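Here's a solo chain for you in structure tokens, the form predicted on its own.
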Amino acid sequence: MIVTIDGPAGAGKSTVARLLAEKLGFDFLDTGAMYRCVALQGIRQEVDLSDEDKLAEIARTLVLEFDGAIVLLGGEDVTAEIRTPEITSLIHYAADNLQVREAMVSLQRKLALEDDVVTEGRDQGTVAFPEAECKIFLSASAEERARRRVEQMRQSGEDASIEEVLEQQNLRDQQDEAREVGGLKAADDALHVITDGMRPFEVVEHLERLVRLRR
């Protein structure tokens, strides 16, 4: 069985998802890694990260494994080098690059063919995985998503205020809905889900609750 949960940045897709893989006995797909993995393996190669035809061919070769939370390239473990400043900066290119998109689909659609799997991002119900059996669009008001990422910020010693995030957080909405590749979009069949005042093992409960109702 295929989940999919899609949903705007701050919306806490990777937190839920990865929990209630976790409660299903599903396997995690972490998409956003994926591309992450990308952007690193570049720069590890001294690629022009604008060359599109050069990261297509470095996502296309790209040897990537999941083991639980655990990022492996090329049996290498990057969970942690994947997640710095300087990879979320250049993330963009690979996102962006439409070869590196459809090798990124193809090998999700892959990876998806071992398990059962939840896996989460922009595009899973409306492009990887149309055919998914439980589409989730998971979302929450503007406002309550960057007052959860100023306490997240604050918890890691970042200062930050409401006003500063939301603003960032608008543009983002804006550039992920306008994206001509794997833009922002529910799926027509997806179950819409607002998690404004509910704490996440209350979030993951409820998906729980549907994707049982699917299988």
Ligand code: DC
The other form holds:
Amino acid sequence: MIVTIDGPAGAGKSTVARLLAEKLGFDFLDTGAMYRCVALQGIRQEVDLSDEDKLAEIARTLVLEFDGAIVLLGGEDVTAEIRTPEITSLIHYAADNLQVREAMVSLQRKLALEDDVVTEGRDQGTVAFPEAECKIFLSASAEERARRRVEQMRQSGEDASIEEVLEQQNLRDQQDEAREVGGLKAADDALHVITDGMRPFEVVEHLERLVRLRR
Ligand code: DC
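Counterpart to the form predicted on its own, namely the form predicted together with this ligand:
Below, the chain from earlier opens the complete complex, with every other chain and molecule after it.
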């Protein structure tokens, strides 16, 4: 069975999708991490990220593995490095590149062949797995998403204002929504879940019920 979870940045998709996969005993696919690895590898190889062919070549030859929450690039743990603000600000080079998207979608389909999977991203229900048995579009208001992000940053010792985070988030929402191929869009048959005021475990329980209804 394939469960897709799409939605904007900061909707809590990763945490919730990972917990849901654990509860169901499914594999978990963090597709944002895949695009992040393409950008990171491009920087490491000192490639001009706007060179579409070179970045696509990197995407096609990426040696990527997931070990639970750990992301391994060529065997090296890059879990923290792919989430730095630098990578986040450069990710659009990977996400806007059609050849990169093609390579990523084909890798996602290959990984999902092996087992039941919960896959999380922006285009999983629309492009990668239009036949998925259960599609969820997870969202929350912009203010709630920014508040959660600030809270998360404070817990890890970083400081940021809601205004700063909101500005960055709005920019990323615009970039994600404007992307012609693979942009952020709910599939016509997606179930919309708005998580304002809900704690992660409540969201997971709700999603689990939705999935079990479709099994
Ligand atoms: O979910 P995330 O923040 O790790 O995703 C990083 C970026 O990657 C996001 O801004 C858009 C892009 N992305 C994408 O284009 N398609 C996906 N399936 C997943 C992520």
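Bear in mind that the values here come from a model prediction, so they are computed numbers and not experimental data. Between two forms, the rigid core is the largest collection of C-alphas that superpose within 1.5 Å. Numbering follows the first chain given and starts at 1.
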Has the Cα of residue 144 moved 2 Å or more between the two forms, judged after a core fit?
-> yes
